[in-house]
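Only one chain is shown below, in structure tokens, and it's the form predicted alone.
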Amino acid sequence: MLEIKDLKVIFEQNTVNEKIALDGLNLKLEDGDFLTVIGSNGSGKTTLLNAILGLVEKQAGTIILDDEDITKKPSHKIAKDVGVVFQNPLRGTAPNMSIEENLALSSAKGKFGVFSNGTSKKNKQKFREALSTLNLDLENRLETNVALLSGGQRQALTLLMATNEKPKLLLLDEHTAALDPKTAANILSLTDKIVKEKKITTIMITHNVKDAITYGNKLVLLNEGKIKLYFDKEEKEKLTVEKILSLYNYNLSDTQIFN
């Protein structure tokens, strides 16, 4: 499903500020894999997602998605196949449009000449059914402007928009970091439910080691643009926070690095 070979990303190359963000990174995911990614600040986590999305220049390497080389594919063309949920709940929705209009936009992603304002009876019923799975009573607020929703409601809506039309790949960039603990737990549980039910190949970045262990079937730890630790499903099931930190050569007192 996704194969990354020898990927290198260098910021401000050939200057005094040169920074190697990804250093020959290799990664392979099968269809339906749910990979969690951890690492300290500057380890290359978000750069990895941005490289897949075509938002940063690659100095070397290839990215293959569903047997297609997307290494040099424009970001707007990649976007039709890849769902994304960012850390900031405000990024994934159009605040001055209603819930149903946002859902109509996401349903029309990658298609030409099919956008409507979502007012048809067929669309309304489809959107209500999808929203009801969130258990947030949003199915009864289709005409409500998204700007009036809480951060957790907006993030849940963004997650639904990113997955309602099943993407080839789902990227989650610390998508619960800006939420309070209770809301974050609800969004993670919802994420897990959607990913499993739709069998969506997923990469989730998190600073929370416990969440990285709890969710998904594979885990990697990045350091200085390289995968320092990799755990498959069987190995991951035996992991603890303490074990990961000890393998990473940190004392337990340094857990704040990962929040």
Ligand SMILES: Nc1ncnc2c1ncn2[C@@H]1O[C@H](COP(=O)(O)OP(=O)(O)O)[C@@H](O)[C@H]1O
Given for the second form:
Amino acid sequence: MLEIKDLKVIFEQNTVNEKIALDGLNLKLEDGDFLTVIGSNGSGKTTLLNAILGLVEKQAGTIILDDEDITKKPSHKIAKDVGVVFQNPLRGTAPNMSIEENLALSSAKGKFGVFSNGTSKKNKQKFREALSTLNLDLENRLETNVALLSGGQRQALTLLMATNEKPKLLLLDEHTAALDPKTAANILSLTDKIVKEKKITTIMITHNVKDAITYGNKLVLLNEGKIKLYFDKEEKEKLTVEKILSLYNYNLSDTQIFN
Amino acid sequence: MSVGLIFTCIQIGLCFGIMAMGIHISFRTLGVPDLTIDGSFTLGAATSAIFCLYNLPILGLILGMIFGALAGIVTGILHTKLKIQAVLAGILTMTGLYSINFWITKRRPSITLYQNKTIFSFLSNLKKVDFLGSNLKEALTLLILLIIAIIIIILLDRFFRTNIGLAIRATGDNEEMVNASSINTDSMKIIAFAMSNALVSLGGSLYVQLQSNYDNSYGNGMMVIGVAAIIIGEALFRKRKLAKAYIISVVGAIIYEFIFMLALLIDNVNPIDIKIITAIIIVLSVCLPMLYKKIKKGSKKDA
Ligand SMILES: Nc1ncnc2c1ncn2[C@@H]1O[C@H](COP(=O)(O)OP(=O)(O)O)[C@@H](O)[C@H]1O
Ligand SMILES: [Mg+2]
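What I would like now is the form predicted together with the named molecule, since the data block earlier showed the form predicted alone; can you produce it?
What follows is the whole complex; the chain from before opens it.
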């Protein structure tokens, strides 16, 4: 369970460049919830994820994950429980290391057998099995350097690394935005499959309103660091792109949001 | 060039090669230039020399390595915890080591060890036994250094496949990703600096016992030599697997030493000019393979 209370993030506070990125945001997710997040550029979506991950300083508020207050926990410790995939496929993997070495690092997460061989026979078999679920034929390329993979393949690998050991929370920040439409659709359905199979509590940011409606069981619209619109499961099932757009225009009279 | 001189070049090249493998860890694996090197090479040399005076050469090597590791930890902490730039952190440690090295040698700038025990001195009876135009002592000295280098190559290759080794490599490759794997990248950097300087110190420790002599200027320019060794190696050989990167560094160091020796052999060369001659030769040895590749590509385009 994730509970965010009165979260405030202000960049460059007390300067002329002061920017309130999150303005007292509240959010509650039950176990297994799959929340999709939409909102215009600069509405604070990425900042929300960075705040959960401990990557930005918070001016106020608390973040509680499974009964633990993680508001002030160092980022590498939060990472033990929270998987993340960013938009840029280059961010999630080490390019000059092989697929199996990348997987070894992510699966060492938490239970770090310091001097044990990360790419032992036993681990290789485990990696092969996990990779075969991606249907990208990566299971036969364990020793290939990640730099040689396409953006889509890298993103699929990152997704696998983030979810292989079931995280308490999975964060996805426009993780298909840098891919071509066909690959993006594949990665998105792969994401949905993994999240459903493993019942992972997930927050997915997307700029695509249709995807936000199609996937997940809850939807929020962020604006100026606050949740402006919230749809629970039943409400979300009845939603259409047109409806969101009309509601949005009505509420905010800002028409250039979803272009 | 006589066989004796060739042996000498390889012996010194192996000492520098062990150092170069250490430099490889910071310079290539982490991707940060660590200027502690000049100081930690001398640190190993000074420690080794003092313990040879007491006829404890092996202890000298071991403590030399440990002190080197400590120097690396200091640089690592300055860099990661106190957020000092890597280059400056290294320079600070190196500067401090200048004094510390004098403390270790009890303020002596140089020490001769011809009368003392070194790890090679048990071979001295074999000086009279001819071997390929040199003597057996030199050949076996070379062999001992070669075995030490090979053991280090194997250990490094193994280490960088363990979970912690992978984490250190990934820290140099994509720090953010390592953090996202719930690993403290600061610790990984500190460990890498420690290992790097331990090997550099070991190189200095062995060099002193090879020369039966210590001088507080031994470390001067070692960073340059180590980086030159790595770059020469990489220019001449393609690196693929891990172990190969280390073998290449050692071979590069031996080649460097040959270049240096050849420069010395130039008729009427003034010692002052040797440095610039070696610098030019290193640049050439790095550029020539690159030029060669360009020319090959160019001729393909024309065809
Ligand atoms: N590191 C930062 N320093 C200063 N301002 C920032 C920083 N990160 C984000 N911002 C600002 O905070 C606001 C929210 O940004 P962000 O969360 O990235 O928006 P979104 O992901 O919804 O497009 C923007 O106005 C952005 O310019
Ligand atoms: Mg964003």
